[in-house]
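Form predicted on its own, single chain, as structure tokens, below.
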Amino acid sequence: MKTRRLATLGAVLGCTTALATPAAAEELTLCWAAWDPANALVELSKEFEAESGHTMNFEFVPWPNFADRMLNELNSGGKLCDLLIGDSQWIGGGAENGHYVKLNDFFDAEGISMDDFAPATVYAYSTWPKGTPNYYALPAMGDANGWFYRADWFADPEIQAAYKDATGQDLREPQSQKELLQIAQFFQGREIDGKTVYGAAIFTERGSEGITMGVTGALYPWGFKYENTPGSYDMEGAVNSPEAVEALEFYKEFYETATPPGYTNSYMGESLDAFKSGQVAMAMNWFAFFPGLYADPDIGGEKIDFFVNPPQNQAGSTLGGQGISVVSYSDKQDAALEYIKWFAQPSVQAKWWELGGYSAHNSVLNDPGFVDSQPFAGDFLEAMNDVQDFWQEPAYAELLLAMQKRVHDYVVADQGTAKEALDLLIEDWTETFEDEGKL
């Protein structure tokens, strides 16, 4: 499939908008994770440098170390970052602990409206308390956990016939979580082009956030909820519901029956490596990586295709993505706010999408040419309509570490039952919320 530009790009990419009341020339440092979209942002930001006279520096940290490095920087009141593209789950701590500048007055003064951005991204990336019109970030990078697969294998007549014989069904993009597992199990241990291949690469990493981001890809389609009533912290019967237990059991079965051997501590990089090396028929990963995969000379183009995380009892995708915030400890806040204003322009947002970033601006997402602009664009829109996110509480890190331990102990280390793992998780989270004064 040949990539097309959005219909509006030709009209807007050459346009620039003078920034009102520019600050004196500054050197700004923008902090983010080290991945493909960060490289695209470096390229995009050259236009800001040319327009504003400011110089942009970048501090990009590998994902496994990103949270520790940046949260330590914020908690210590460090001045490394003037701008931070922080994970959605940090917004509560960023607001309550005074790490992020509240942007409401700035948005009002500059005519920046949150109505111009996708509602799910405003809710997840910008607001605290959740859903209130109190903004601490501009939606910067829409993202969700999706899937990609070897389209050339799925189209192979011999493989299609073998799948039909084995299952009585046609080989296709999975329409449910259970069909996803069935397809993965079909490919597990199969010989293709003289090489033994495996079903799928999923997330199992223990140290940071990996297995939580993976297992929620099953929990959410089964109907998982963190609380019975939002804001109540009433978790009994929600976190450990029968549907949640079934979903966690499903993920363990997936791990045990349809992944490469030794796949005990895998996250983004391992998923990409497994797919690019021809080990697996399918892989989960963030949409952020899809442009690079499609462009890959070995496994991209006609050899790859993409699908949204399949539903089960309901549609549900694990939210990724981030907002961009001004760090309150920065001595260059005026210049940092100039960058926010520049980045919010529809013309800049259109180019951000073209370069490989994921704009959350409605002018990009609602453009008539958006769905056809990339082979994964329609799946991205579908995913963002049904995303769920992890806790965004100030105690996010402690809450995440508890889930990492409990689900990894069950899924990978084979300790206890799914119900026991979720019961223990409620105990962990209850203790955290009691310490926080929420219970």
The other form holds:
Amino acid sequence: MKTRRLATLGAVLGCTTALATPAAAEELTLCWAAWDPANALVELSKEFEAESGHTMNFEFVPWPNFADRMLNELNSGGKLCDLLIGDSQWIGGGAENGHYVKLNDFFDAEGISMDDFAPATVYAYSTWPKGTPNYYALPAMGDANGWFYRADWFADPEIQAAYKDATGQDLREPQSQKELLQIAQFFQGREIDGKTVYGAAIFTERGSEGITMGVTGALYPWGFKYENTPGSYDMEGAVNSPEAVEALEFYKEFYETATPPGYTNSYMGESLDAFKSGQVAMAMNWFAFFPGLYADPDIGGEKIDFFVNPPQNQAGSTLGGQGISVVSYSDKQDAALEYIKWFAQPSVQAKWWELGGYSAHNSVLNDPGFVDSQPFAGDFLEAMNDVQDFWQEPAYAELLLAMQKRVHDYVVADQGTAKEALDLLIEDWTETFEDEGKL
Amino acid sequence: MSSTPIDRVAQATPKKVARRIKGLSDRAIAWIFVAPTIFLLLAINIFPLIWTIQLSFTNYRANRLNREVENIGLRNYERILTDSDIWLNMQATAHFLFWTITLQVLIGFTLAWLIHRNFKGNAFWTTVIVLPMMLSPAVVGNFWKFLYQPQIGLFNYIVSFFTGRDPSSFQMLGDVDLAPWSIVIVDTWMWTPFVMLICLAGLRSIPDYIYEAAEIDRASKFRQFWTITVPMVLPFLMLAVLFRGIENFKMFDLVVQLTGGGPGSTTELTSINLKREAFEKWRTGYASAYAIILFVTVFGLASIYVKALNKVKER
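In place of the form predicted on its own, output the structure of the form predicted in complex with the partner chain.
Now the full complex is given, and it begins with the chain already shown.
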């Protein structure tokens, strides 16, 4: 009896000690896309390693393969990633399929408040069902689709005069989508420094998410909605509204009249290449790339400037960015949660912004010096106020691929009309939601 | 004492092993040797096939393990066969198959016929011609993507040189009419050497005395070609067509690298579409039905073709 009592006491003491002390030194693997901010995160995480004793490994996958690779990993219950900075659209699947650990209890226990983060990022990156206080990620990297342009060309008096002659207006940062197209068309095929340049680099990629992310940059400012009533999946009249048709026609005109030749399957990398090689006057891309572009010795500094996606009927930007989640299949969840706790600290978030990551923490965003801290910081704040995201449903991949097909068929392959493309998209999406039992 | 090879093997067998298999019939020993292969075949080929057939009648999704799987009968098959987009994919695949095989047979046979003649540097040119098929399809895809680039691509410059058209005025990969041909050109460039090698084997298998007899009979070169060369190379050529047909029906990597199935869905071959359904949309049941339809198509066509090939060989 005595022995049993001692054993019980020992077990209780053991459990208590395990709960009270930090997890033993672990090797954690953080998975994300391979891009500039990932390098900043490696740098930032060195502090965590020093503080915690844990070792950080990183698995970075190039964007075009990121979703394929990581979703396969999650769907197969893989243990590769302990922490995953997954795309915002994965949150529904991550939560419903049990891939992500629900973080509410952890946040409560550690005093991490979602009120400390920008509301748009909490809504987009952390919650499922949308807008409910059920958190599956901590906002890690705020992002939106924005624009950058050759400030030196825009400031050139000769070019300014030519633009004034051609349009009767001053050459400036575009204030509307139509002005954006007008400027891009002005630069299309123009000789600058003895070289033929083109209007703008936009997203037209077919395979993953490229053209959808690009075209929504036009759809949202025109007032596009996914549903007439949020949560009802009634898409007729919303997805194919006259405004949506006009926006889609606009994007097609943009593609046909103001992009470089052969620009039929282009996404982030191609946009950066076109701009860095001096081929285009303007380019769309994610804010995440802006620190690297500004620091570029050839086209950065004085030669570049940035602007938020211009409004048309309303302001609107395509949401990028991700939240950081703990993978439920990980054997090192305690250590992974420690990382999240460390990452949520205001001081770490401030350093994250310094290194080139886009913090979503209010202490960073509301800092009086934030807007002037980088030439694109103000645009970033403005963009994050009006962001919209794609469906975040568990069936998001199916919904996304349908849009990729319908939009690419119309914009690049010139098949059918904008209205037909959107009507077909509604058919595809309806079929998906019927399969999901939501319609 | 007679010593047959079997006796020698029996004598060389260690006594321990000999004791262990003592009492087993030849048939049992044969089964012991064949069993691992049969087991692997069942595990790797037959079981997945049966499972795929079973899944094709359900709404199963491999990424929703907690969702109830329902038996939906022939609905997946019905949806696939009535989907106009899938028929467009089939058409794109048929276009790709027909033209790649036609061009590869014509060019491959011509090259083999030329290489078959003895000339200086024969071995060198054979090696040069064979090089493309030794490259990885992913490398070839990326390589040709640059060649087709409208502004810096060599292909557009060559066309421009001969036609006087502005190189950046046309896009091989971005134009709906040209993209299907662009993938045909690349596949032909890469795999014609394979057809050439098989044809060359066929040409080299024709005994010289047949031509000598034809010469004695004063048959013209043209007649020799049509009555000796073509019929005797035909089984080889048909084999090459079978190999290329099966391979190109499954074509994936090269086209994904080149066009990603675009522009729009112009070059989205069935294998690309199937991969999207299975591993991007995760409609596992639907994709299984799709795979079964493709399997039956290829298997059926290949069976008919093999019968024809055997008839040609018998002649």
